[in-house]
Structure formats: structure tokens, C-alpha cells
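Only one chain is shown below, in C-alpha cells, and it's the form predicted alone.
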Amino acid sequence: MGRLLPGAAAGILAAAFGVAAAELLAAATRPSTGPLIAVGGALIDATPTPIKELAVRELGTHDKPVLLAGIGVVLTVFAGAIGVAARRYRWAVPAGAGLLGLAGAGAALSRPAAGVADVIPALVAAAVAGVTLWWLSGTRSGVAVDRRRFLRAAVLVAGGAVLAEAGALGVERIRGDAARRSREAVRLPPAADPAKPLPAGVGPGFTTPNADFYRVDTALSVPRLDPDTWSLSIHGMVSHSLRLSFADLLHRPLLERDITLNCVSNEVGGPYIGTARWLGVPLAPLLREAGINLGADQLVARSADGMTIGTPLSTALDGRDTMLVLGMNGQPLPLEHGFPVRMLTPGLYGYAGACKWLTELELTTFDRFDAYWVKRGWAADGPVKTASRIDRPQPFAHLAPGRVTVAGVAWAQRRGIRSVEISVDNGPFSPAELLPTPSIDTWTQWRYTWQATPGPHSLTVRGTDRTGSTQTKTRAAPFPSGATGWQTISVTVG
């Protein structure tokens, strides 16, 4: 073990270098090409739905991190196994060299919006890690002049590694700075069609704000765009393609309106939904404008970051509030929720409707195209499903017995909410109260007074729309189509 650990130490510390080289270069460049994220983004797009599932219910915002640390340990064991392989096979280092530069240049490859320059921060980290080893591995034999040799390379080397990733954690730090004053700069007008004021008794935390609102994207690096030279192009079946700048659509008549958007990943009870309330351009006006030809019946909207997410193209043309949004709780987009443009379409799961970091827009059929999120089963409409849930209390609460209020959401965009029920233990279902709410696109509170009695308990809540429909018992998991069945949790009272 003691002669294996100086080669497993080479190729750890040769591989780093050249990862962190390779993600320098990247940083000040295009930082989505580099290869911790470039490899991250194929292993997302490879992997099979249910374990994607998997990991947003488990880790639900932290599953970047996680993959982004799975990925260094593999690579710090790939790379130390290198190390001890070159110490009696100097083959062993080209190889490994070339074996790093193929994966991270074929996921570079991989990526939607992936151009031939983006393999080159790979071959620099395989260029250097290779060079690096080959150096590290001809400064031991086992004598003790070469191992002090070997160790004062090593360190010279960590020390290399370590000064370019602080370089491209340097310059990644300049780029959020610059594009996070680029967003402060920006100043919202007023909008022409504003929301009317919420309702009075509308309940405390209606409105999410909005560092609180959830995340679920494929985005391992936060594109970073400029408002001053964002464009957005519309185009495919239409008379004449527009292109658009941000400067355009501030100019626009803006409109202001509340909505509630959730994911498609949310568990029955689920944390990925948020309500807010968002100021940006109707869409409508802008595709007539271009002139949408006969036949078109899908909006295919790209992301900066190759991200296609495919809308039906009914829902844009209805007279539901579909926008171009600019602004979110009072302010420009934030940077991860799709700064400077995003879509948003009332009563579609995000994965349908609600793109990110838009840069184009095209009008195409479902025959013709599936986007990202179809092409791994997931179904092509993704209209909201009828749903529920408990805030208060919290599962597995301790409870003092008398009066305990019950509360929480139930949401059906497009239709709203006509009742919400609670039962206890399994009984008869009685109606909650329901507080006021602004409109269809929203969710609704309720709560509901329940007299609680010592022992343990369960509590179950359903909704029905404003159709009739109430929401199935049947239990589904998010995918293909969303989450189905009633919440319940346990509580101890007493």
C-alpha cells in the first residue's frame, strides 16, 4: 500500500490540475462547457426517470451538488487507479489522459446547444493531466533523492491546481457580479393591465417570496445573460420571424397577474409549488404579429442552455394570461428563475410551459418535434392536475387536545377550487373553510377547526374544482403526468 499511494497520489493530483485548468479556461469563456458540468449535464439527460425522480424527491434542491460530488469521486478514483497503473506502464498515461479527454469532450458534445469549441476546455484537461503524470511519474524510482524530488513536483503541483481553481472560482465570481448588476439595473414599468390588490382575508404567505420559491431545473451552471444584448427570435410556421430585444418588450404593454406554478415532480403534498406574482408581455399579440401559419399546434420554447420545452400552442392563443415574464414579486426575474425572460403558461406544469432563460421561440407541430422532457416519456400537454395539501400541522406533530386549526393549499389552475374536505381517521369528509383567493390561476387557502381528542390521528384532505371534479384517491407517481391521491398525515395528540 505504501508504494501504491506516491502513483495514486500523481494521478489525483495530475487529473485535478488539469480539471481545474480545463475549468478556468471554461469559467472565462463559457463556463457550461467545462467538465464537471458538461459531464453532469449528459449523466442528467442519460439518466432513467424514475431514478431523476428519485433524486428531486430526496435531495430536492441539493441533488446538483450531490451529482457534481458523485462525478469528483469518480474521478478521483479513475484518476489514482491511473497513477498506480503508470508507475509500471507509462502507456497507462496517455491512456488515461485520452480516456479523460474523450468523456468530457463527448458530453461537451452532448449538450443541445453544443458547438465544436466547447470539446477544447476537455482536451485541456486531458492535455494537462496527461503532461502533468508523465512529469510526476518520472520524478520517483523509489530512491530517497526522488521521492523528495516527487514530493516537492506534488507540491508544486497541488499548488497549481489549487491557484486555477480559485482562478475560475475567481472569475465565475466576476461574472455573477456582472450579471447580477446588469439585473439591478434593469427598471420595470409599471404594467398596463396591473393585478387587482389581493383579496382581504387572504391569509399570511399567500405570496411566496421569492428566495423561497422552488427550484427544479436541469441547469448545473446558472446561465449568466445580458439584458443589453438578450434577444429573442420567433420563428418556424409563421408569415415573417420576429426578433425581439429586452429593450422591445419593456416597451410593450406589460401585464401584471398572480399565479400559482408547480412542477410536475411534486409528490402528492409536495414543497415544488409557489405562487407569485409576475409582470411581463403577453404572448398572444406578439405570435399573431408574426402571423401563425394553418396547421401549427406546438410552441417549442429554447432555453441559453439548449433547454426545449414544448407548449401546446392552444394555450397561448385561449385567452389564458400567458406571458413573457420580466419581473417576479416586484422585481426583475431572478437569476435562477430565468433572468432576463422566461415563459410562463397558467394552468400547465412547468416542464410545459414555463421555459427559462428563453432566447427562442418556434411554431411547429407535436408530428414534427419532442421536446426534452417528452422524449423521456413524459406527456406532451401537461395540463395541472386537481390537488391538495396540509401545511398545518406538520406531520408526525405533537398536539395539545381541544381546538386545532387544520390548513393549508388545493389548487386547479384554470378551473379553481370549489370545496376542500378534511377527514379524521379515516370517517366522514366536512368542508374547510375556504379563504378568499384572486382568480382561477391561483391556489387556494383553507383551514379547518378541528376538535382534537388524545391519541394518535390521521388526517386526510381532497379537493374538487370548480368542474365538479374532486381529485382521485388513486395514488400515482409524478411521472408520466403528475401526481395523483389524497395527502395524509399522522399526528399525536396529547
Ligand SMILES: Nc1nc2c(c(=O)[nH]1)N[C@H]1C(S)=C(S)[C@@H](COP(=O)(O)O)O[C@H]1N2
Second form
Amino acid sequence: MGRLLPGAAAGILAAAFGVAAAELLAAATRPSTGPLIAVGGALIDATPTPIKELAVRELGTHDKPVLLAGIGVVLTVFAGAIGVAARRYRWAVPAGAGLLGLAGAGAALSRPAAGVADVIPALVAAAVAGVTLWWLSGTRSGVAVDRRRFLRAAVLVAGGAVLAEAGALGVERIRGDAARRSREAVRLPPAADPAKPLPAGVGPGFTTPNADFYRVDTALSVPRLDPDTWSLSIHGMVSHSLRLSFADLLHRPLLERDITLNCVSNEVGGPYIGTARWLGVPLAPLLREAGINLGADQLVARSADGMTIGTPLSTALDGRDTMLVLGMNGQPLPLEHGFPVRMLTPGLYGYAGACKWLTELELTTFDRFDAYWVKRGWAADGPVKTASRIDRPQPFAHLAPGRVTVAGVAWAQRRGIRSVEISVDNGPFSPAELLPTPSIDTWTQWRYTWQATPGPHSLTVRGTDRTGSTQTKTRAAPFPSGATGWQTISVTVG
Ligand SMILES: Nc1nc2c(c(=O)[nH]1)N[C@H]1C(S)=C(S)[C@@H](COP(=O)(O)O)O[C@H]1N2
Ligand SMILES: [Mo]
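Having gone through the form predicted alone, I am curious about the other one (the form predicted in complex with the ligand); can you provide its structure?
To see the whole picture, the full complex is given below, headed by that same chain.
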């Protein structure tokens, strides 16, 4: 053993034991307060927009595991350094534990839905890590007997860490199973106003299966809400506040519609879009029952995890199918998509109209309150921009010469798609064939038959909405109000 190794090992083992003990405590009480989740969540909240954009672009849905792994690496290096320092200076132990506790507690308190008690797991982590390291450092020394004592102690601590972490994972699993069962027990009544069957001729892939539906949110651990105790409060600039249980919502006349939802963070040609058959409670009658005060222009949705999403009040009242969603493609909402209730506003990007794990709706004004993403510079309204995507062939595909079917989707929710055009090798645009759609709130599938000749080629798509406006060629990044520009792919024929 070198001089550094036992110290670093002691620090790392002590930290692992402390964090695992805290994870176990959090799993049994409030899962979102586990130190790793809390620090990760605080980092997500604090990350500047360009870096968040980069992470979503480069890592996609792997962004969360990568973030947690990064926190693990930083914690390991820190704990190792404290362990080494503790061999010379015993005060490094309380100093290191104190820093760990402060960072964890600060992160927990910074979360939007935090209560004071949320600091407890971080303090437990710091205390357990500190006491453990103090003890391990006391067993160190150059002589062989003490080396054996140290090894025995280290093995004991490692075992404790593994047991605590296994316990945390076990409790997590039990809670996850309970949440899945409470979701499966939900019986959705039929819609009073059902969706019409999809028109004949709709292509395969029109409806996105729940398992394939994109997921974009800031939740490191998916909130698990109990529909039996869940309630929604509607308050703020209303004549009388309402509180509704899940059963109250199930008893109201339900609306069912096919609607496309997409993310403002989608790059041109990106994957964050899907179409589902949503079942829910129309929002406008609920708001009218509460009595809307003059001057209110913003609806702020709050989620169980503290997200705030601000929606122009007009979009809940102008006759579109804005709803509190209970069902997705014939099933209760999946946990990751907002169980038991989420909002959905046709024509708005998700960040502006589709709050998941909904618990509160507050009527207010845009002057008075900036929602989560608006505080970070994103546009306050969030209407969907007209866009189109090539799904077939794939970029850089190798194709045989002759007839090639080029196909994809275009969307302009609330306005509908009038036409889609394709340009080969920057030549003139020719119209693609549009497949039938149920409404202006869904994407439009298109296809185009191309006589492919040998050689390298580019294919460009652009859509025009039913107001007659064509997608601009000008490239814009997703920030702050959605990407623009035409998608072009390169393929090789022959
Ligand atoms: N509570 C909560 N709701 C949320 C978000 C979130 O981070 N937290 N993300 C929003 C964003 S940016 C989008 S695009 C949609 C995505 O919904 P989906 O994950 O069901 O596809 O949810 C919206 N609702
Ligand atoms: Mo989004």
C-alpha cells in the first residue's frame, strides 16, 4: 500500500456509505430528496441555456445518466482528497463532511418544491460520512497489525455502503411497483365526445405508441403520485377557488382527440415530437366555473416536482381542445408522461402548455409571474412553428437507383398543413402527396416518389401551413422560441 491509497480509499468508502445511507432514508420518505437527485436537479436548474441545449442535442435522453455519473466522479475525487488530507490533518474530516452537508442541503433547498425537512438526507449523508472517516482514519498507522485493522474496517464500511444502497434500490423498486399498480387500477370512462376514427388512408406510424413517445423534462426521478390522494387546486384571479380530486375529473364529461405534441428544443429534423389520442377534461368549462377575474392573461400550471409552465389564458378559452389529460392512447397516462394528470394545449410547444404531474393551476398575469423556462430566457408564449421532417430514407443512406419513396411528417398545429414540397439537389421544389389527417392539430404525413439516379444527392423538405405561409429557409436555433430552417439530408444512389 502506498501512502495515498489508504487515505483515498477511506475517504471514498466513507462518502459512499454516507450517501448510500441518505439514499436509503430518502427512498423511504421523499425520493426526490436523495442527495444525488437533489444535487443533479439543482445543477439542471442552474445550467445556463446554451449548455443545456448542447446536452439535449448531444446526449438526448442520456443526459440524465451522464449528469449523475458526473456528480459521482466529482464526489469520488473530493472524498478521496479529503481522505488523504485526513491522514495528516484530522480537522479535514469535519471540514469535508461540513462541505458535503452544505452542498447537499443547499441543493435540496434550492429545488422549487422544497421544504425545510428536505435537507435531512444531506445532513445524514454528511454525518455518517464524517463519523465513518474519523473512525477509519483512527485505525490507520504504519504497523502491520493496524493495517489489518484498517482493512477489516474498510471492508465493513464497504459492506455497509453496499447494503444501504441495495436497501435504497429495494425500497425504490417497491415504491415503483406500488405506483405502477395504482396506475393500472385506474379505469378510464369512455369519452362523452370521442375522437372520430382515423381517416382511411392514414399511414402507419401516425399514432406514436406510448412506449415510443419522446420524453423531455427536468425530473431526475419520475414523480410518483397517488391518484387517491392527488388533487388539483385552481386559484388566483378567480371568483372562487376549486379543488378537484382525480375521481371528480373522471366523473366529468371527457373529450378525446388526436393531437401532436412537440418540444421547442427540437432541432430541425429532430425527434422530440409525437402524436397520441388524448383523453381528458376540457379546461375552459372548469375555468368558467371558477369565475375568471378581469385582467387575468396567464395560466400558471405547477407540478408536483415544482415545475411551472405559463400558458396564455386565451389558448384555454378560444375553443381549441385544451384539456387536463387523464388518458393517452387508451391507457391511463404513463408515469413518465405525467400520471395522473397533465395539461395539453394544442398549438403550443410542451414547455408552454403541457405541464406533467399537474397539481395546481393559478390564474395570474404575464406581468406578475415568469414561469420556469421564461426565467431562463425562453419566449413567454410558445406557439408551434410550421416545420417538416424527412423520415425515409435516412440521412447518408445507400439506395438502389430507380423509384425511391421519400416520406415524412410536417406540422403546424392549429393552422394545419396545406402543402409539402421536396427539392432534389437544390433544384425546383415539387409537391409531395399528403396523406389524410384527422384535424389541424396533428401532424400531416407526406410522401414523394423520386426517380433516383446514380451518384450523391441531397433532398430538402419544406412545408406550408393553411394560412399560406411557407417555412422560412433561415436557420434559427431552438432558443428562444423554436428552430427554423429546411431539413436537408444527403444520400448516395448506386
Ligand atoms: N412537470 C413538468 N412538465 C413538463 C416538463 C417538465 O420538465 N416538467 N417539460 C415540458 C416540455 S419542455 C415538454 S416538450 C413536454 C414533453 O412531454 P412528454 O415528455 O410527455 O413528451 O412536457 C412539458 N411538461
Ligand atoms: Mo419541450
